[in-house]
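Next up: a single chain in structure tokens, the form predicted on its own.
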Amino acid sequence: MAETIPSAQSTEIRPTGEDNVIEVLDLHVHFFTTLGVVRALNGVTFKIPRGRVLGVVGESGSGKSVTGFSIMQLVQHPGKIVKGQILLKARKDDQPINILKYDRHSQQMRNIRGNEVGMIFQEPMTSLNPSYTVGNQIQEAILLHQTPDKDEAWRRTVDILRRVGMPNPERIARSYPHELSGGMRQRAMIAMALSCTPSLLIADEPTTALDVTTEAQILDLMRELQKDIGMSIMFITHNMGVVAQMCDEVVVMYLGRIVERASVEEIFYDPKHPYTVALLRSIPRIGLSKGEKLEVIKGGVPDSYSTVTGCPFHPRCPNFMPGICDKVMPAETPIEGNPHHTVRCHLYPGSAAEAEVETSGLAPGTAPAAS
């Protein structure tokens, strides 16, 4: 597979000067498989200001989790970060560092994971080690990053379990993952991620498969801890209701690209990209008449090994313009009068400035099979 791979470590740091905990700049992640190259991320750029919550939304396969794993440098073989920068500024007075200059197995990267950047993984039952107690797994991170004193580490372990609302935290600390309910395992994952008070928490679908009561409790808990610790959160989810409840800003992803970014209020009350509009219309609403069907987004996400010429959403877009949308990649365009609200769509002036034409595995204008 003779594809030239640009070095992720060769790019120069271009910090904005703002107080952002993390800045992701032009991030590209590819998976090199025997069947072909899966371009999971294609130029993702965003930032998370200190103390703010960024929501990352989109359908399965849009690149949300890969973005989170890239920040942690946990992209597994055959995946590779082929281009871009990830600038971390853990403390307000620190200089930003490009963490991609570190080898993923290096001591510097190990010091960042868990200590400066924590992550709540999507499925706690497979993320927790069944051979060790919950307390041992939380204590390990504290001993590694915070203190060598085992008694002090155990005290902190019990304390963080208490803070996440565990009943009888001393008993829970001595329990194995299979002895806990789904909600309690999720709380244990949150406790592990917060045990070293990180500057950034990546929450990858933290309420998946939980009942609505437990979900509400965990969201309340995360908001409370976020205010207490003052950390930033990258909240990855499919649930737009959770986005409205938790987030300050939102980025909408499709096929490895950010197609719209705005404040949470603007995303819900003034969405611009046809994909964002379609996502919001597919949400169940109170007051639907009996027998009225939910709106769906036509077609399906293209095959992982295919790339779409022009705008990646054009095969499913109700506003598709032949000869434009299927030929030219729209540029990230600020909405007039609001530079903080940007969109990649040819419906808005200036979108054709980035004449990026891709080689496609799909014929222009051909919609993929419906899911």
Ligand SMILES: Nc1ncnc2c1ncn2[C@@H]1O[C@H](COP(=O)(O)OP(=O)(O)O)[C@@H](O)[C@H]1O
The other form holds:
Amino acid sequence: MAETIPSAQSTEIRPTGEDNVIEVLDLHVHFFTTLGVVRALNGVTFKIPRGRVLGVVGESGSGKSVTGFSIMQLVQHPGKIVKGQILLKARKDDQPINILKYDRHSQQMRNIRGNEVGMIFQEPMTSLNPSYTVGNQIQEAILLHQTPDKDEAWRRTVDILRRVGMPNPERIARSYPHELSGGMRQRAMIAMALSCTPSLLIADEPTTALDVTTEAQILDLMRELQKDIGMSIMFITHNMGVVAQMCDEVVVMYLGRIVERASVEEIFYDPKHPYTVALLRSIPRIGLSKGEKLEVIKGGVPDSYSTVTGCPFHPRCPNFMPGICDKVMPAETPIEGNPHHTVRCHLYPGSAAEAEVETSGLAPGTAPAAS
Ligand SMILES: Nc1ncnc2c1ncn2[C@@H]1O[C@H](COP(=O)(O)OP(=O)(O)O)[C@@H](O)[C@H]1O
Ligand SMILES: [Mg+2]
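Next up, the form predicted together with this ligand. The previous block was the form predicted on its own.
Starting with the chain above, the whole complex follows.
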């Protein structure tokens, strides 16, 4: 099982003092595989203001899920959080706490998972137990966290199933997960995550497996519930269309780093990083003229065991500048006149080198001998 090692608590960074439900600071997660160390996250820093929706986008393998799992302290073996802080401020008047000081198996962490932070996984069966009815599972969670009264817990169970748009919530509550369609199961999982009214909901590609009609319904519903109960959402997706619909702010991830962050409007109308531009060009859009093709991003994400020096995107970048981009890791730089829009790219003035040059892949000296 992965655990937090002492260095995760040592370098204290001060929280911003704003009302952020979560602040992730300089998070590093490594997977200690038999072939070497895979650096899945290389210093990820972001925050989610209370009641806001943050989109986390990037191609497969960029570290989106590992970031979500880290907040739940559910990074699986052989993964470890090796550095960083995760500051949770569940309620407005709370002091932020660095949850990495709790053991992942501790009672405190279990409380956080059930009460303060909920997670919706891509595959509903990850969190639904096939041997209990949907209603039993939600009722259990409510009994554990909200009320000891069984009848009251059942009433709340049916109510939450109704709120996630189940047509006949009493009947659904008495059904087993396998008796439901994919869309219904997804709604049941959302109901379960919402049944504890978490301050933060982590939604990891929650609608990827669904047909577009069900997807649209579920997205509407999440947005509605988010407004109703004022929770914050970390919305992980590789679908930029979903981002436009759901999010207030966006971070773009590439190979375990955030390469751009901005409001959703700025990401769509004024993207700065060549990777963000490429991601946007690869989605269908209104105004695409007849015969104009969607672009694909050149090349693929390098495999986890190869090392890239300089900017991790340089081998695929249309704006690649030899001698700079392949040598120096660009630091996170605010776009002039807008401290809330930042980018890691040498095209932008002020993107000084970051001290650390190593980007991802194997730690030095651990490459397999035969390769
Ligand atoms: N069990 C694992 N063993 C080794 N490496 C892993 C494991 N899980 C994740 N990783 C590494 O973490 C990277 C990020 O994974 P992930 O967060 O799942 O990507 P995303 O959700 O953006 O598709 C992967 O590319 C891989 O290198
Ligand atoms: Mg993922």
